[in-house]
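In structure tokens, the next block holds one chain alone, the form predicted alone.
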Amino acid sequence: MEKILQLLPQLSQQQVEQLEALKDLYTRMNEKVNVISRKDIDNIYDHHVLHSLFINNIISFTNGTDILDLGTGGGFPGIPMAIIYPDVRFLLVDGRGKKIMVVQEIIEELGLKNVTAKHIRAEEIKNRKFDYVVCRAVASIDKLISWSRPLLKNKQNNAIPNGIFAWKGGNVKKELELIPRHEYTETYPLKEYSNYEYYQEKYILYIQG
């Protein structure tokens, strides 16, 4: 939590308490459904929550922004983002029903009113568009583009145009080679925001919608 409070010193007491509750919630939920590696649960803040919240170094979302967390798994990055952006609307989706059940329970226990979670695939989402699609360790970037682009709004409401934010690790050059040259992209190395060794080869890729 210390690193998170350094990153986001403006958090309210309620937001701090919600973030602090995540460790016990995920530890308890993990006994029923393995949403975080049992070897990694003690690193939930450094490896999962903080990782999700580095988006705040890149963009500050305006109130009323709609965000889709595609392939949310155990609720990352969507749940931590929803805590720090209470006036942004989030839809968290995943094709694995057991994980979405856990996500729904965590949302309810935290009392988050700006998040819904559904057991649904991207191509099944109808009659709803988003300013941004976020995804963490889901699929190759070319697949993410094809799944996400039909779901993006045309109207712009933020400083950065609508698009995709994808959390990636390892050899990011291979991922970038999958993106057609005409696409506008940005690569944000997370080591610029933290000297913690875990983030030395972690990135957030942005692809404009």
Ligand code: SAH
Second form
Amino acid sequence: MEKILQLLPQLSQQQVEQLEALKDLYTRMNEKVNVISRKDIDNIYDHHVLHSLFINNIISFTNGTDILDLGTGGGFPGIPMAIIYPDVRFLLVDGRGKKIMVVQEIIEELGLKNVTAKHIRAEEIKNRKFDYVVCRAVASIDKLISWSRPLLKNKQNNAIPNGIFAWKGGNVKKELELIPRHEYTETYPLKEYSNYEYYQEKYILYIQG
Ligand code: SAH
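Same protein, different form: I have the form predicted alone, so give me the form predicted together with the named molecule.
Expanding to the full complex; the earlier chain stays at the top.
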């Protein structure tokens, strides 16, 4: 938590309490449905919450921005982001209903009003568009691009053009090779924000919509 408070010194008391509640909530939920590996629950802040919140070093979203968390699993990065951006609207989707049940319960327990969770695959979303798609550990970048592109709004409301933020680990070079040359991309190495071993080979990739 300490690192998170350093990263976000402006959080309200309520936001800090919501973040602090995550460990117990996820420990309880994880007994029913495994959304975070058991071993990793103790690292929930260092590996999952902080990881999700590094986005704050890259962009600050305007109020009313619409964000899709594609393949949210147990709610990452969507839940921590929804806590720190109460004026941004989030839709968290996953193709597996069990995970969405967990996310739904977490949303209710935290009292978050800016988030909806839905059991649906990204390819099946109709009639809704977003400023950004965020996704962590879901699929290869070429798939993410093809699923996300039809879901991005044309109208721009933020300093960075609408697009995709993909949290990636491991061989990012290989991922970049899958992106057609004409795409505009940025690579943000997370080791610039943290000296934890865990982040030394992790990145957030941005692909313009
Ligand atoms: N983002 C979470 C979960 C990663 S596991 C985290 O970082 O912890 C990947 C999840 O993506 C799985 O729950 C899987 O069901 C979901 N998924 C994969 N492809 C999907 C698609 N096309 N639409 C919706 N969900 C998808």
